[in-house]
Each structure stands twice: as C-alpha cells, then as structure tokens.
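Have a look below at one chain only, the form predicted alone, in structure tokens format.
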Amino acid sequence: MDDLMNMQGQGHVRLGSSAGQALTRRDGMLKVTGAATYAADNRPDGLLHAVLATAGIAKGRVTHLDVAAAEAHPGVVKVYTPANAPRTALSPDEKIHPFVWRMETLTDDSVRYAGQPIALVLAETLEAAAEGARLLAPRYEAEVPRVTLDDAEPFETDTTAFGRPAGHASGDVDAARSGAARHVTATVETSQQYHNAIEPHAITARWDGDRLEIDTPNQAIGLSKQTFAAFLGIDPSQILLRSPFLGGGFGSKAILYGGQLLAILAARDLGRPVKLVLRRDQMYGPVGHRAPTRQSLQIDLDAEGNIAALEHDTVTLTSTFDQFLESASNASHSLYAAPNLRTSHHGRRADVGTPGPMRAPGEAPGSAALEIAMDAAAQAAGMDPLEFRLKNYAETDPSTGMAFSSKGLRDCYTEAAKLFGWAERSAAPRSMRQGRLLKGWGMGTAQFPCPMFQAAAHATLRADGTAVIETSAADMGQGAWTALAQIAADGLGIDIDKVEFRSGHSDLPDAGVAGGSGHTATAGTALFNAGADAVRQLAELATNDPASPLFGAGNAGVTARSGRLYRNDDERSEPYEDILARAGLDLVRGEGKGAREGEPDRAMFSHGAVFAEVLVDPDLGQVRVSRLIGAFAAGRIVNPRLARSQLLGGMIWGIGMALQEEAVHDRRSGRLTNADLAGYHVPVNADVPMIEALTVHEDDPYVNALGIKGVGEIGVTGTVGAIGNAVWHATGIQPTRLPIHPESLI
C-alpha cells in the first residue's frame, strides 16, 4: 500500500496481500456445523411465542375476531387486536427517512391487502400461539379487490423508489424520431416477485428495564436502531440490535415492518421476552416484493444503425396506502449511446402490500425489457446483436454527459463471447437445433450503479501484534465477514489470521446499509481507514523515537506489511510489538470513515455481458437454459471466490426471473394462490446445467479510494434479457411477458 503516514482519506490506494485472495468464508464452519446463531435460534428465559393472524381478503374490514375463544386456549397469554394493541410514539405513517414504510401495528380494522396482520397472539408455545390465531376465526366485510396492472387505480407522481425523479429527458426525442430511418417498438411485462430468503423474517425482543435488546436479521443495523427508537419513543442508546447472521435478505431486511414493532411492544407490555417468526406464506405481503411492470420502449435508428432516440416508459404498481415505484425505465439512462433520451414512470394503486427493494431494484426488470428491445433494434438494422451493441457503445454517460469512472464493458463482451463461441451463431431464428429441440443463443448487457453510503469503523492493534476490527456490518451470505476482514487486514498491514472481526450489532460503529451493491466499498473503506489510522499512530511513535530504526523517517515515509513498519528509503524495519512495548502501550486504536464526499463528477457503474443458450421443445414450449456465461468488470475484486459466488447467484436469479418466478393472485379474493415454495418456483440445481462467471480486470481511481465496485446485483441485470433473446432466436417469437410461459411459444 502507499505511504501509510499520509494515506488516510487521500487518493487511490493499493491493497496488500489479503485483498485479492480467494479465501474461504471465515464464518463457513459456524454455519455448516450449526453454531451460527440466527435470530430465531434465541430462547431467553420466560420466552413467549408470537404468531400473526393475517387477513384472508385483500380489501374491506374485519368485522369480528373471536378473541374469547383464542384466549381460552391453554397456553395463550394475550391477544392483541386494534382494540387493545399498544400504540407507537409516532404515527404509523410517519416518514422519518426513505427506508421507512408504513408501520402496520393494528391501528384499525381496515384490510388493505391479503396477508395483512390483523391480530397478534402470544402464548407459552409456538403451537398454542398458532392454534390461538386459528381460533380467532375472523369475519370480514369484503370489497372487490384490485390486484393487477389492468384494474389498479392510475396516479401520477414526480418520484419513484427512494425519491428518484420519475422522468428524465435529454436532447429532442421527437425531432430525432421524425428524421429516423427505422422505428422499433417493444412492450415487455414483468411479474410480481417475492424475496423468499432461506431465513424468514424473525425477531426476538427482550426488555431489561428501559433497555431493549433485539435479535433480528437486518441489513441496516444503525439506521434500524434509530428507526426503532423513534417509533418507540426512547433514546437510541437504550437499544441493542444484534444481527450477526442473516439467511439472505435481498433488500427486504433493510426495511422494518409492523410485526417487529408489535413484538417489541408486546414484550414491553407483558414484561416477558417475545419471539415472532413469520411463516413462509407470511413472507408474501407484509415484507415487500418486486412489483409488476409494463414497459414500453421505442428505439429510433438512423440509416447506419445508430440509435437516434430512445424512449422508455414504465407503468408499475404500489399499495393503496404507501408508495414504492419500481424505477425500471432508469435502466436506459446510461447504457447505450442515445443522444436523445426520454424516460418516464407511472404509478397504479392496488390492494397489495407495499413493494420494496429487491435484488437490483429497477435495473433488473428495466434492463430485461431494454435488452429485448435492443435485439429487436439489431434485427431491424440487419446486424448481429453484439455488433449492434458495440456500434452503439456509450463512451460517456448519455443521461448526464459525464465520463465513466471506468468501463471495462468492451473487454467483457470480448471475453464472454469468446468463451461462449458467439462467432458460430447463425443469424436466422429457428436455424439452430440440438436433435429435435430448437437451440437459441442470446446476449444481454449488464450494468449496475456503484453507490456509497456513510460508514464508520474502529481498528485496535494490540501489543501481541494481533488486531480487533469493529463495525456493524451485515453478512447476509455475500461474505462480508471475510471480504471486509481482508480489507481491514491490509489497512493494518498484518496477516488476516491475526484479525478478529467484530460485527453484527448496533453498539459497534455504524457500517451503513448492506444493499445497493455498496456495502463492501462503504464499510471496507471505513475499515481500511481505521487500520491505516492505527498504523499512522505507530509510525509517529517510531519515527519520533531515537531508539527506533525508523527514527527520522518522517520525510521518506514508512510502509506497513506483515506486522512490521519499513522505511521507504532503506527498508530498515521494526515489528509493531516492539514499537508498542517501547512506548509502554498495550494498544493503539484507529478510527475510519467510509463515504463519498460531494457529488460525483463521473458516472460510476459495474458492467458485464451475459450470453445464454436455451433449448426449446417445439411441441411443448418447454425452455431449458443449457449454457450461461457472463463476464463482469467490477473494479478491484477483493475475494475472487466470493465475487464469483455472488455473480453466479445473480445469474441464477436471472434464470428464475426469465422463466419461473411469478406470484399469481386470485382476482376474486385478492389472495396469492402460490404463497409457498411449491407453487412459487425458483431455480434449482437441475435448472443450471452449465454456468460460468468471469471477472475482467479493471482499475478505477475515481469510484472510491480502494477502487471497489459491487457484484451482488449486476449478475441479474444482463441475464434476464440474454435468456429472453435466446428464446427469441430459438423460436422466432419475441418475449412480451416475463417469465416466459410455454404456451406463448407453441
């Protein structure tokens, strides 16, 4: 790494020997042996079990709950309904920050969607609580629900998800369109999807006087602590939130939901710890989902096949009582060279739970539609899909005019196409076969932004040469325990085996949000800077000490590696332990921050290219993905093993989005008909016969000091379109709805 006496907060730095290694997960043994403690594994003394009773209709009100029957059941301790539920300090509708949805805490008897909590039952055992919830036998005054894009109520808005603008315009689309040689249109619908992490949402809450201890899987520990405190009317210092392990989150566990607050309020009211674990079917509704979209695109081309204008419009759903709009059209802002660009979003209100961020929010459905439209444009121009994309390659960000911080997309196209064998693709649809099956080859471009949040960290170097690093990071399976420890070890200049990593609870420095593919960059920068700060203090001790071989090295500087400080001018060195011992210190403690200062002056994205092969049964319309190859440029790769795992996971998610995942409503009741993993299909091993993800080397001196981008979400964004285009190539039928149904191909 660079001179650590002058490094912190400056320029681009070189990571040392730990970052870049394909290390196995540091928490792997805990997980495979069952020693990892998840929220639902906690059993404090005096525990009460909570079960939510949920609505069986989508619109109307609850007219009767048989509370007496439920409370008469042996083991049932209390039933909370709108008549007696404890109240929050703030209104359930209070928006104290962009990550707050309406807190559904049994405030009235109205029903706004199927699966909405309508009561909370507390009992000595889980079985008694579940039976008590059944005995409530709710009766309703039902109204006709609206659950689809076609019957929902339209409304106009200036913003989409997280307050982003609902529209964008640059250039003059109408003028460019009037002079264009070719006009290509495409309409693509995407379905409602649900997160379905292995670990369902859960919480264990215990009060000790005025102090609250919470165990709950959470992607935004510091922010959630502040939110809980606000709605409970207590000081944040009175709350300890623990979340050492998450069994998947995908965005849903960054958002608090009413059931968590109800469990906390019940624990305070009853003076006993309370545990609430959602059933699998209760994961469909109260805790967010990806809303369906209907996207219309028009691409106007000049005679040479250059994009003259691009327009992308999205219609999407939100709930009747809150707002989160899937920002799908934004996927067209920064990918292809469109001198005239217009995007828009329109909302519709339906009787469904409020949508929320789900892996690659906006970009996943938006890029799927864009890539299908790009193949249509390539066909209209008489060009190969890859050739067409290269012809319309954006050297600067079309929506802002800014230069990219880095862009290795050309290399991604080259490497993935070569490995896939794209040069052997025949142009005509239905021209390739494998036996009696139709074979199709398709491609899609992947892109995802590189955000950074606010984060803080501590690093303590001890007298024995070991270190403790601390930040409230969230590891939801992406490998944060390992990758962040690698970065911290390099900041400290020691071997990773000497680093103890403490994370996952709110008494530690806030690591920001584990989402948006920004957690490693954000928390990693804070940890590296904390380590560098500790080493800087060591360097000051040594270079000012006449007894040290580093004395007087302040101008030349020192370098840290392998637990020693080295003079940059003549390589004399001294171990950390000797420096601390001579100073009479047991430790030095460094502090670090991770954030992006000011507004960026460059466009910052990860990029990639995905190539897909499908086999389609011409008689049955069944589609199988037989090969899937992607190449990705995502800045500095901290751990190739973990990065590949994340990229493969995203690509597999893309298979599900293209061919399987779809929530289906009964339009009479508004209830989901497939709220389980039997009816809601996701890819399994048999669906992925051959898949590979490559990373392309990319140095980015602008995205952050460490040059780190994100890999958690980009794998989805190119894959869905690649599969859709492969199906089109195999069958000659352009997909207009995702997932692709077999009957649409017959």
Contents of the next structure:
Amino acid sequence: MDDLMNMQGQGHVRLGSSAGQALTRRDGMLKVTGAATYAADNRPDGLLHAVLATAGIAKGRVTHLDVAAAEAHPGVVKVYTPANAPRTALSPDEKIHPFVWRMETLTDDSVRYAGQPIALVLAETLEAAAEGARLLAPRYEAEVPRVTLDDAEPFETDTTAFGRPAGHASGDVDAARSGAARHVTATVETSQQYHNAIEPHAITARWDGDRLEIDTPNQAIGLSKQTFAAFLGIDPSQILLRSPFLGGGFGSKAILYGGQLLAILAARDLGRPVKLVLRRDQMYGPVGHRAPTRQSLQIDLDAEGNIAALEHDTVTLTSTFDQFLESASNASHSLYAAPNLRTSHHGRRADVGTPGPMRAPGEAPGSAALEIAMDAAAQAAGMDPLEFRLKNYAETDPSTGMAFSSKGLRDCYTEAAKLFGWAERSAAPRSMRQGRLLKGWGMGTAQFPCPMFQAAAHATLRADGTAVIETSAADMGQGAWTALAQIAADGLGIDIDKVEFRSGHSDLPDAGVAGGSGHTATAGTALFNAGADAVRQLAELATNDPASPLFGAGNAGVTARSGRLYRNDDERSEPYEDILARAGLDLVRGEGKGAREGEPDRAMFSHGAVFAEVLVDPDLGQVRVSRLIGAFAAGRIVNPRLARSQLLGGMIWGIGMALQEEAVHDRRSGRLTNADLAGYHVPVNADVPMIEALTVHEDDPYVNALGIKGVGEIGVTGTVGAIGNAVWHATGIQPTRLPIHPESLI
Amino acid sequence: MNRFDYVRAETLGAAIGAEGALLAGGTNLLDLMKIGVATPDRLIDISRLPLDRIEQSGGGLRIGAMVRNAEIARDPQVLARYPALAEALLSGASAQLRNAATTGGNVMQATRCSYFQDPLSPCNRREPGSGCGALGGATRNHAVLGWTEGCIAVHPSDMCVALAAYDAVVEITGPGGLREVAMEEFHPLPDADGAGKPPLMPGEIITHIRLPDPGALARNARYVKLRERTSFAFAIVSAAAALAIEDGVITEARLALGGVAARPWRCRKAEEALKGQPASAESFARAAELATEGARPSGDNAAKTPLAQRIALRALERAAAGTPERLPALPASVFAGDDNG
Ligand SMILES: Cc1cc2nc3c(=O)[nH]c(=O)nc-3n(C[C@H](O)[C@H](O)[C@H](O)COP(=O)(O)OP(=O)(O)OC[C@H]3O[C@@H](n4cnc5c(N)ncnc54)[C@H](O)[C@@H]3O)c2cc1C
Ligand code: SF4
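Mind pulling up the form predicted together with its partner chain next to the form predicted alone we just looked at?
To see the whole picture, the full complex is given below, headed by that same chain.
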C-alpha cells in the first residue's frame, strides 16, 4: 500500500525533490497553537459588531420592525433596514459574472426565503447587537411558502449550474432502447444539504480614507475583490482583501453574499470598522446549500450486458430569484460506455435561498444515483457489479467521443478490489452475515473533471539564496500553503525551507478560484512557471558571464537543483547567490501564469473506485459503514499526505450523504427544523471505523505540464453509491432516497 | 441574548426559593438562551453547591445533583451495580458535554422538539396556550406514547431512562421543604391542552437522585440506543433493561423506553409478564410487544413503535446475556453487542 501511495505520476515536466513528498502542513504549527488568524479573530480599534436580523417567514413581506426598541437598547449604535440601508452601486440582482447571486442588501421589504437578512444591527458589543436584532421583533404579512420538490413551481431552462447546457444527447436513445434486451430503471432522491463549514461566514471591514481593508474567508480572492469593487462602485485597487486561512469552505465561500456588502457599507457610513459573523443558524439560509434532487435513470442493455442506452434526468430546486441547478445528470456524461446517451435537467422554483456549489456540485448526487442504477443494471444482466462496470468501461468519453488525457481507472478497480477482498463477495442480497447483522458489499466508480482556471504568480530569488513566492491562493484546510510551496520550490530549483510563501490576500497576483478541484493545478502551474522564469533569468546571467563556471553552457543547457545551476555538459555548477552577487543584483523576479491553453481536445478527469462494506441490523435498520476503501487515479500527487487527507475527507463526506445529511423543512412555515450541528448530522469519528484511500500511478501529459489533476472533490463521488449499493446488497432493499433512514430498512 | 443578572449561590439555602433560572453545567440552558427560547432575568449559578458527591445510602447510592455526568459514568459503584446507567450516560452527548453536564441538569434538560426550540413556532410547552407547532409538522422524532394534542414532544435524556428502570427517586428541596418523586413519574405527561404542569414548583431544586439497591439486577443490565450517527446524537428510540435471573427463570425485570414519550417510559406490563418466565426468546418477544401498549403515531413517526419494540427486545436479550466485564467501546450502540460476531 505504501508503495502505491508513493508512486508519483508525472506530466512532461520533471519536478525536483519537493513535489511528491509527504510534507506536513507548513501552517500546522500556527494552527495548533492558535496563532493562525481567521477573519473573525481581527479586532481593529473602534470596532463595531454587526448582527443580522433574518426572516422568520419564507415568503411575504416585513410589515414592521421595532427599530425604536432596538435603538434604545444600551450599546446599539445603528439599525439598518430597507428604509435607511446604504445602497450598493449596482442593483442587487446585477450579474456581473456567472458566480454572482442576488446580493441581499435590504433594498425592499419582501421576503423570499426563511433566514433572509432583513435588517442589520450595529453595536458596541456583540451581545448588544444580538439583543438589538432580537428586539426588532419583526412582523410579517406571510404567504404560503413552497419549499420542497413536491410543492415547487416547475420551469424549463436551457442551462444548469455554471451556465452549462441543461441537456445532452448523443446517439439515438429511443432507437437503441427499442432494440435493447433489458430495460432497467431507477429513481433516487437526494436531500437538501448544507456546507457546515466549522468557521462561520465572517467579515471584518475597515475603511482608511478611500482604501478598504476586508478580512473575510474567501475561495476566490481575485474575483471577489473585483465583485466587491463593482458593487461598491470603487476601483478594485482600493481594496485589500485578506483571507489567509479558511475554516472550511466547500464552495460556500466562493460566492459572495449581501451581508458582506452591508458590513462594508456600514463601516463606511459609520466611519468605524465593522465585524459581522453569522450565527450558526444563519449558516442555513443566505450562504448557499446543495439543492435536493429527484433523479430518474434508465439503462437499456443488450443481451450481452452492454449498455445500449443511458438516460439520466434530474429535477431540482432553485430559488425564486436566481438560478443554480444542481447538474446531477451530467455525472452520466463521461463515465460508462453508453453509445446512446441522453441527459436532462428540470428546474423548480421554491421559497428557499439560492443553492450554490457544494463539494462536487452535480457530481455528488449524480454519481450516487448513477451508481445505484448501475447496480440495478448489473443485477438485471446477471453480472457482478465490478465485472459489469468493466464490461462497460469507456475507452473514450461517450458524450464527446474524445480520448481521455489519461485514465487509470482499471488500476483503481484492481487495487481497491484486491485490498477490499471483493472477489469473496457472494452475489445474492442478504447472503452475507456477521453474527446477527447483515453484511453488504457495494462499489461505485468515482469521477471528477479536471478544470483549470486562470492564475498568475511571482517568484523572486534573493541574493541570499532564499526565495519569495507570491500568489493569492486560498487554503481552506486542503493544504495550499504546503502543496503550492512544494511545486514552487521545484520550479525554483531550491529547497522548500528556503521558500517564503506570500498568499491569501488580494495585493498579490491572482491565484484564481479554490474550487472545482483545480486550485493546485492552476495556481501550482503559475508558481512553477514563475520559478522557472526566475531560473531562466539566472541562467542567462551565468551562461553569458565569462567569470561563471557556467559560461558558454547555453547550448547544452543548465539544470537547476538545490539552489545551484549545473551545466548539462560537465560537472561544473554554481550557487544562485554567486550568480546574483557577481551580477550585482539583489534579486531576480520571475512571473508565471497558470491556465489551460485553448479548447482541450481530450477528456480530462480524475477517476477512482470505492468499495464499501456495511453492517445492517436487520431488526433496527441501523447501518454502519464498517470498511471503506478507495483507489484514485488523480495524476501527479503533489503531496501524498495532503492528498490522502482530501480523499478520505471526501469519502467521509460520502458517508454523511448516504446515511445522515439532510435538512428538514417545516413545509408550512418554510423554516428549517434542524438548522444547527446537533440537528443536522454529519459523520463523527465513531462512524468511520476503517477507511483507506490509495492513489495509483497516472501519467498525464495533457492535463497540464505538471500532470496535476485534483483530489478535493472526487472522494465524494463513487462513495455515496458504493454505500447505497452495499446497503442494497445487505438488505435486498434498493435505496431510493438518501440519506437512508433505519425506518426504510425494516 | 437578553440582559440578565448573574448570582452565584454559595449555599443550598441561597438557592432554594431564589427567583431566576438555575444554572448548573449550562450546556442546555445557555443554548436555549442564545436562541431566545429561555429569557431569564436572573441566573442563579448552582454549579458550586456542595452536591457533588456520590454516597452510599441504604444499600444503594445517592448522587448529588452537581455530580457531572462523566463522573457517574466512571464511578466504580455505578459500573459494578448499575451498569445500564453508565452505558446510558456514555451513549449521550459528547465527552466534553458529559464533563460539564450535571445530574440535575440532565434530568431537567428541555425537549429537543425543534418547534420548542424555534421561538417563532407556537408551543404549549414554551408558551402555554399557544398551541402545538409540531402537530402536523416534521414529527419523525416525536412521541408515540403518552402524548396528547397538547404536546407530542419526547424527553431526550438517556440517563433518565436508565434511572427510571432502576427505580430511582428524585430528591427535591423547596421553600415548602423536602419532597421525593419517582424518576418514572417526575416528568409530567401532557394534558389535553398542553405540556402538563412543570415538574418543579418555583423555587424548588433537585438535590439528589437516590438509587435503591439493585440486588440481583446488577448482573444483567444493558442500555441500547438507536440512532443514525454512532455518537453525539439523541436516540430515535432507546431502552434500558435489567433482569434478575435465577436458574434461568426471571425473578425480576425492569424495562424502560427512551425517545417515545415526554418521560422515560417504564413498561410495567412487560415487566409483569416477564416475572416467573424463563429467560427465553419467547418471553422477551412477548414482553417487547407489551412494552409499547397504547402506542400510536403522533405524525410521520409510525415506525417508532416497531422500532421501540425491537430496541426493547434487544435490550432484554443483551441484559439476559449478562453485563459485559467492560462497557463496549461504542456504548449502547446497536453494533456493540456480543450478539453480532
Ligand atoms: C449537542 C448536544 C448533544 C446532546 N446529546 C445528548 C444525548 O445524546 N443524550 C442526552 O441524554 N443528553 C444529550 N445532551 C443534553 C445534555 O445531557 C444536557 O444538556 C445536560 O445534561 C444538561 O445538564 P447541565 O448541567 O448542563 O444543565 P443546565 O444547562 O445548567 O440546566 C438545564 C436545565 O436544568 C435546570 N437545572 C439544572 N440543575 C438543576 C437542579 N439541580 N435542580 C433543578 N433544576 C436544575 C436548569 O435551570 C435548566 O432549566 C446533549 C446536549 C447537546 C448540547
Ligand atoms: S410537541 Fe410539545 S414541545 Fe413541541 S411544539 Fe408541541 S407543545 Fe411544544
């Protein structure tokens, strides 16, 4: 297993000694000693505390707020309501780019979802602001809300999340279906889920004349600076946005929300710094969620068990004022060899906050449903689930016909199945036991795209042989502080201990979004290129300097390693310090970009195979995941320790999605009934008895020059279906609703 | 949070009759204050009262109201003689909460009914006469026994279920002196119009919980708790069972259910039916069926009745198999039995 963990895939760039090492987190000591400052830790002088008042109805109008009572409360400084709230420069509904949701900034008295901000109270203390908000005692004119898939208003749309097409068709599904030997259908519903980052959304805003300083956890520092500037009507150069550490984001901190703007506007209006931290219950409203889905799949098989046609339809919810549709059906586009393929999405509008990207958006629920449908099809074909998936292995992307840039999925199946012991599985449901418990084995295929965004970076080599690297990366806990520094060190050809990393604020070159599992690839490429650019400049100095041992090595070239340049044509070398000293330079500064050039002509995905064992009490229906093993092919692994942690985290997320996570609405009021961490369950350690994530070797020369894919989200995919299928195998009951409740198994 | 005064009661005398809300470990009361469900003008901190000991008493134990949940669970006497109590406690909340939570606070903890916790919903328990917001709502976790349209909430405590099975008695002191109530009856059931009268009169304080000598029940006692999350979750349903078995015959039986009613639910009929019967699967199955006599769903929780019967059966079977030498690593878990290989 260790050998597998340490095998490194490569792109066509040869990295040095840093990438690939299982370094511990460079920011670990800061975090365990509490020295790492999160946004809410900032306490500038003169700070005012802000608390949002949020709507207690899901639809209607605020008819009265007792502003006088709130303002009379000792310590309360100001109450903003639609009557007096400072205005943004743009309309709250302006979409300046595809990642802008309505900015709820108290522009009118209407209520569109429970938990919507309806007022902001500023006070000298947090306690006073909280009490002020309570004293507002809003009164409403309430209308009957619609909050579930059953009640919501259908609408047709051409696009799903991120502006992707809502439907796809390749081949001729209807013709293939009529000629098929077997028809398998499956429906799976998934629940509404919340990100539940442990760090609540927070902002500390301070104006210094025209200059605005913002501390807020953010997954897309550059883009957010632009967005803030646009809504504030100021120039982006006036803003400094700091986000050195995020206590979890999972997508929710990639999207700005109106509360942040209100805090900034209040700080300007009142001439004092303002801090706004959401209460835990306020994390279940204005800052996004994953919408519930109702998915229907049909898999048509020929007599040999080949997929003749695959159809995947999703019905999902969005808010009444914005559109973000969980693109679950897209999970079927590129995974199995379906010569005839049709996918679709149907929207419904409900009185809920706008959903948003949440770890593996679309892929997570889509993969869950697809994998359950695949087991249904395997059963119909009379085949073992793994054998069936191998039989329908896609050699090219079925939706586009493109070749894969790399696809180590076969190795994933082999390695994970071997470690799991899958060959010992007995086919019939309810045929395996452990004592009185039913035992079930299930599997699922994991897949996640490998996007790249736009990033820029600087890398500066200094006269003393150390370096500074700069890019505004976001570390949500995934380890950007460490993994990116490793890549940069190799680009610079120096030891990582000599690298100072400046990151996490907006005065640095933009590192792009930390999302879509593309941050390491994108920001890493920029940093590597910046380092290589600095080294190139050094090499030019040295090879043109007659006093250098490298003089004239230009034709054969030089190699950078451990802070020295080596001739390729003989043994001679020279340290960076000497080159700079002779040139009389304090530093050389390299610049680099990270992006994918042109439209890709290959399909680019990470893959994986997840095998789950569950125990189910046959009388009580309680499920325990007793073993969970995944193997992943994710290109070059920059840091095996961090990658494993990401993959395990994704898989544990899958346990939650399969068995626990679910927001429960009161359908009459439209309010959630479990908007806290006691009521909304995510897995605890005791739910994760034995778990392992392997990585298999994968060499991808196409995905980017460094061969890096991504590991942040793929662990969720495959896992949920594997657990669902294991429960099915254990009990004989096909899951149709996630999370699977004990009641559904007795 | 509203503004409130804070006073610390240094003596029991200072706490009795004091006006305000008693603050013990604060793990429940402070949460309720933060969400605006409890709005006391005055907090009386009783956490330092000298009621923090577990003493021998007439063959049984007397547990002070300030003893922390964690301390009870690791007390050698409790582990040896009342193992189902230790198991129940360890199955509740988290280690951090158990270190802070007190005996008295655990008994007095509020229901987790989400409508009770939501000041915008009507709730007869929070605001008598306002109606029951849960009726007709999301009621998967609500009562199947002893409920009325006035209130369908369940009492969330694990500890109290085991205490009820052990015939524990609550010692209460108030302005009017001492009184005692059986744990089993301490939490009033709802009446036709509401949640029923409060368990304590104003100014009263719980000082101790008394546990009688368990006798032969010590050897065969277990607590089992059904939940979707293996730890840090309240019971969907739970059961405490204790048996005295002589030569394969049950001479005494105790059975109480959690998660089904506004109080820990002692199953007297089932206990009667077990007495004198062989400690056999048939006896337990019959008893389990009797355990939920009178149960009916209060909403979308019809599954609770069969689940309660089955958890009762499991607790009886485990109790009959004998209390294990050490409590399992996952206390009270369905998966912590010797019965599953
Ligand atoms: C996230 C979470 C999960 C939990 N999970 C579980 C679980 O699985 N199982 C479980 O059983 N419990 C669980 N609990 C509840 C926990 O057991 C209670 O919060 C705790 O026992 C309360 O004790 P305390 O001393 O902190 O009480 P406090 O919060 O101090 O007081 C609670 C109430 O009791 C009153 N009170 C306290 N002491 C006395 C006294 N001596 N006389 C009269 N009145 C008194 C107070 O006035 C108040 O009304 C959980 C709690 C949380 C927050
Ligand atoms: S069930 Fe009881 S506690 Fe819950 S809302 Fe109704 S009256 Fe209140």
